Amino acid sequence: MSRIGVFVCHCGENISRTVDVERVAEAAGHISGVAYATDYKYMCSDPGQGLLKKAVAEHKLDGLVVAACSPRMHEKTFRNAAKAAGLNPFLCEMANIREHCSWVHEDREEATAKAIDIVRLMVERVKKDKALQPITVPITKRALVIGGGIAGIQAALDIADCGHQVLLVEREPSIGGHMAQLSETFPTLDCSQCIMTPKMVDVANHPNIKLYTWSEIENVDGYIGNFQVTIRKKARSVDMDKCTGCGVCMAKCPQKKIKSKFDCGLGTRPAIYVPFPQAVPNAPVIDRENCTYFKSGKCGVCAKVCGPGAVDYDQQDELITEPVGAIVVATGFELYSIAEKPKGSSIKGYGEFGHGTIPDVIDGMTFERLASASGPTGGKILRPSDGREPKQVVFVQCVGSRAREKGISYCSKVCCMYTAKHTMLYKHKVHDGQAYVFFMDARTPGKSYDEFWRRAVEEEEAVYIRGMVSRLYQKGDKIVVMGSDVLVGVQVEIEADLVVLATAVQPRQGADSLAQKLGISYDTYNFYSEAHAKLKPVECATAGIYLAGACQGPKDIPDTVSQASAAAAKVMTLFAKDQLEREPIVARVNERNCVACFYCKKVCPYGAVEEKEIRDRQGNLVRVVAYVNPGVCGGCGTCQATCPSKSVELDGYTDEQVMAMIEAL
């Protein structure tokens, strides 16, 4: 290419504050092969793209360099503009002079000189570019949703309602997630079960949804539009096709004193159980760890009393492989535990709160089960230790959240609101009771949220104390809460009957392991990372995988439902096409040089490398070489870096291009 155009962007002041963009454009005009160079305030804007298209036509440009921000932001934008101007889009390259230059330098002269160098090397790269053609691959129009909470349910229903098949995988015996445990929801105080149960039933009855409960993701292979997912369907020891949900097995089970996980250990359940009465599916599962039959080989009562003969002690885990085109991850959250942390954990425990050994110090979810009409106390607020009604309750906010010394620096977002809700629920049930709240500050970023919080203070007469709790300890049948009121400047001691801790929202256990199976990134806390915080908030860097709900970060129910529908919309956009166009940045093998060591096959994370037989005209096998399937290749370049005979090159990143960039410096 001999007629290259260079377009330097000011990016408002993001670049021009540190880099002299006019001088960069002027210097670019003197680089060999550059026929046109200019600068503009916002190159990504419509006028900026119009400027690029006009220059291609007027100056007969055959290659483009846009010196602006990261290619992750706008490479597609400028390549589309190049295509509209009649140029092959892969003859357009971006020189990153924002993240790689202006944002990391303060000296204007040094930053300008570096920006000129970056533009120079990208010009040399463009000279070696080749006109590439997009790769088309078929799309499997089935979606996988991982997680059966409100996020997973909403995403699954939205996709299914558009006529596409959905596989909904939930690792618990029933869908519903944490929302099914709640008593009421803020800011409307409507019953959680009333708004949740109909959606759960809709999932069970939807003809386009295939429900896998008591199941986990074992493995994920493939790429956008063509994933192969292996699901481990754990043995329930109950044949769901035969089970009628009559409940006789649960009523007759002699082992009934197992702590209920759904009721946060406040209530008990039998060894064969459904988590809660409205569970979907309404078929029990046998807890093999606590079942007498599986521990000693004795009992077997549930099998004897089951009329349809649904109990099957010999049932084994089953591995099922399903093809899907897109994946929505909605694995939800769990609450920080104040119990003593195991050795080696980066998160420190709350020894000052008794390490979880004081029975009347509970977390917010446990309080929800106390307040719920379907809970173990029938909706009565009672102390776990002795069943008495507490007359003074202390709520402590930010336990784990915003606590750098404990290893968690983020805000859990929902705690201020659910604590305000808890003070209301308490006052509605214990009219002569008094609620105290220790808080750092109130964060109420939602519609009608601030009004709801003020209602707790002004109408329900909850006493808010601005300060931190330093220690609490048992004193007879009371819990002494020691803290400070920073507004008044005094130390505070309250003898409480019950203490409720607003503990931090964390990702579900095993979130990092699932991320590794999916090939998506996650942060230091194991929350899943979106592709771009503003422009791609529900997409992962791995194409075809989308995020919904609290697996990405702490969220309330409205935000969770909104994000779930957004993820579903992305899936439906993908499924609107019969074939997917993929960038042709894929590896190719020079068959003449290939020595068939197949190191490339061993290291390929996408499974794109195959063994290809080369035969003569008579059909005799001459040799075997490596072959890269362009539909599967993810363009990572690992094979190119590994190949000892230098037989593999990545289109768009050839040795010739890289060497030209190095020589330009």
Second form
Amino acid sequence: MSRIGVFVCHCGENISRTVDVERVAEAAGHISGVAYATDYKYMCSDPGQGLLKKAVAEHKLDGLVVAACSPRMHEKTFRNAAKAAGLNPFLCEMANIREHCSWVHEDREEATAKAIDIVRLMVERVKKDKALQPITVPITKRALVIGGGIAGIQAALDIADCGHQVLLVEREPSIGGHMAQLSETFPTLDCSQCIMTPKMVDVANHPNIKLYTWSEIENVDGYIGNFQVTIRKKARSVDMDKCTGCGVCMAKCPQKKIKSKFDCGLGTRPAIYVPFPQAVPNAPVIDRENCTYFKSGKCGVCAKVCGPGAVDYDQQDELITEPVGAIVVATGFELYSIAEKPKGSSIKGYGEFGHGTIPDVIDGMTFERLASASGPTGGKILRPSDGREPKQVVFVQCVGSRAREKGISYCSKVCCMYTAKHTMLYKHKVHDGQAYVFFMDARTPGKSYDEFWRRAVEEEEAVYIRGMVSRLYQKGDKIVVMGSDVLVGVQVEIEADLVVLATAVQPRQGADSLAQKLGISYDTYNFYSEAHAKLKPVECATAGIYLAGACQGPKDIPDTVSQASAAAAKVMTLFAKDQLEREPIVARVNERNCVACFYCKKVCPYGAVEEKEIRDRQGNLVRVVAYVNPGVCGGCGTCQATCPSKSVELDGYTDEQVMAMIEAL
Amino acid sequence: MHETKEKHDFEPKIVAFVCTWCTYAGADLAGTSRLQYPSNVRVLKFPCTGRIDPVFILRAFQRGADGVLVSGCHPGDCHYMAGNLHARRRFAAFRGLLDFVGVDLNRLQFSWVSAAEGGKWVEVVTELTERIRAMGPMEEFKTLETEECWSGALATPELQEAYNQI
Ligand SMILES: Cc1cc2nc3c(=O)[nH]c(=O)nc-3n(C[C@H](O)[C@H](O)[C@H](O)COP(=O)(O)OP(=O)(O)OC[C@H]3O[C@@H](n4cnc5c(N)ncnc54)[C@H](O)[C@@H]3O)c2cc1C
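Can you switch from the form predicted on its own and show the form predicted in complex with its partner chain instead?
Zooming out: every chain and molecule, the one shown earlier first.
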């Protein structure tokens, strides 16, 4: 390339404040091979792109360097502009003088010198750039949704309604997630079951949805449009085709004293069980750890009473491999259980507030089960310890959340609202009761949210005390809660019958291991990371994988549902095409040099390297060489760095391109 | 008010070889968070640390780098599943080799910086820059400039004698 154009962006003042952009453009003009260099206020704007296109035509440019923001931000924009100007898009590179320069340095001289250096390196690179043609691959128009909470359900229904097949994988025996556990929901106080269960039934009846409950993701291979997922269908010990859901097995099971996880340990369930009466599917699972038959070989009552003969003790885990084109991750959240510290957790504060030792100190989800009409108390608010109706209830917000010193600095977002809801539900059920709330701030942005909170304070007479709880202990059958009211400046002490902790919303345990299978990134807390905080809030950086719901960050139901529908829309956009254009950043083998050592094959994480036979015209085998399947290659370049004979090259990152930059250092 | 910056006699040249997905993104985050760090580093972007050939590091030293940083995704977080693990293994062997030829290993740093760790990027770069600044320029490994080769400055008596014997 000998006629390179360099375009230096001011980014308003974001770059020009610390980098002398005119000087950068002028210096760029003196680099050999640069035919045109200029600067402009906003290169990404329409006129900015127009400037670039015009310059290509006027100066017959054959390579471009745009010195502006990070390529992660605008490489696509400028490559498209290059394409529109008639250049191969891969002959356009970005020099990152914003994120890596103007924003991180204050000294104008230093920043300008660095910016010139960055531009110089990129000019040398562009000289070695080659025109690349996009690779097209077919798209499998089936989606995988992981997690059957409201997020997964909404995404699955939307995609299925659009006419595409969906596999919905849920690791519990039933779909529903946390929303199925809630009593009534803010800000309207409509019953959660009433709005949730019809959607669950829609999933079960949808001809386009294949439901895998009691199942987990074992492995994920492939890439956008062409994933291969292996699903582990855990042994249910019940043949779903035969089971009619009559429930006789559950009624007759002699083992009835197992704590129900769905009811947060307040109620019990048998060893063969559905987690809750409206479960979808309505077929039970045998909990093998607690089943007498599996423990001692005796019993077998459920098999004897089952009319259709659906109970099958010999069922094994099944591994099923399915092709899909896109994946929606909707694995939701978990409440921080301060009672016990999970293995490997770096968070401090476990064992605080008597959680786990004082029976009448419970978390928010447990309160939901107490308040739920279908819960273990039939909707009566009763103390777990003695079944008495509590007359004074203390709610403590921000337990774990916003406690930087203990390791969680974020706000869990839903607790202010659900605590306000809890005080109302309590008042509706215990008219002579009094609710107290210890809070840091009341965070209620959202449509009709602040009005809801005010109602709790003004009409339902919850007493809000601004301050944190310092100490809490059992005294007789009361729990003494000591804290400070920082507005009035006094210490308060309340003798409570029940304490409800709004513990932090956390990602699922094991969220990181699922992310590793999927090859998606996550933040320090294990919430999954979106590709861009503002402009790509549902996409993962890994193409073809999308996020929905609380697995990406704490979220209430309206936000969860919106994000789920957005993720579904992204999947449908992908499926609207038959072929997908892929970036042609793939490895190619120089067959003449290849010595067939196949080290590349050993290191390739995608299994993209094949052994190719070269035959003469008579069909005799001449030699075997490596071949990289461009559809499968992920473009990491590990093969190239490994190849001892330097016979494989990654397009877009060839040795020539890299060396050109190093030579220019 | 900005503090007046200290001036140093020697400003080292630091070259960072980083992967796109984690460290490059982490460095971007340092930018969006407006964290400040020394301007000595020049970043070369690769899809994955697995793509980074040790030859690049040698050449960077030859071309005037005083310190080299290689940084990618944390183990287990590689966008390409395992490229960073291959890199780790490769560079473990490569360090031994560098040590053998007499390069002070303090000049070469490996680190894992994720897309969420803008702060860590700043720490790593600042610390490396300061360390190399204290160590001074790396002289022993640079390629000779053409003039130096022909200037006669290198014609030591030993060399002359060797030439005469040919
Ligand atoms: C106490 C409390 C009260 C609340 N009250 C309200 C309210 O009144 N109004 C409101 O708008 N919001 C409320 N919320 C928030 C609401 O619960 C969430 O917004 C909503 O549940 C998020 O849905 P989700 O689908 O993202 O996650 P979840 O409901 O957590 O669902 C995730 C699903 O994925 C499954 N899963 C997890 N990991 C895997 C895996 N590896 N493989 C397969 N499946 C997996 C889980 O089993 C689960 O079924 C409340 C939250 C709490 C804690």
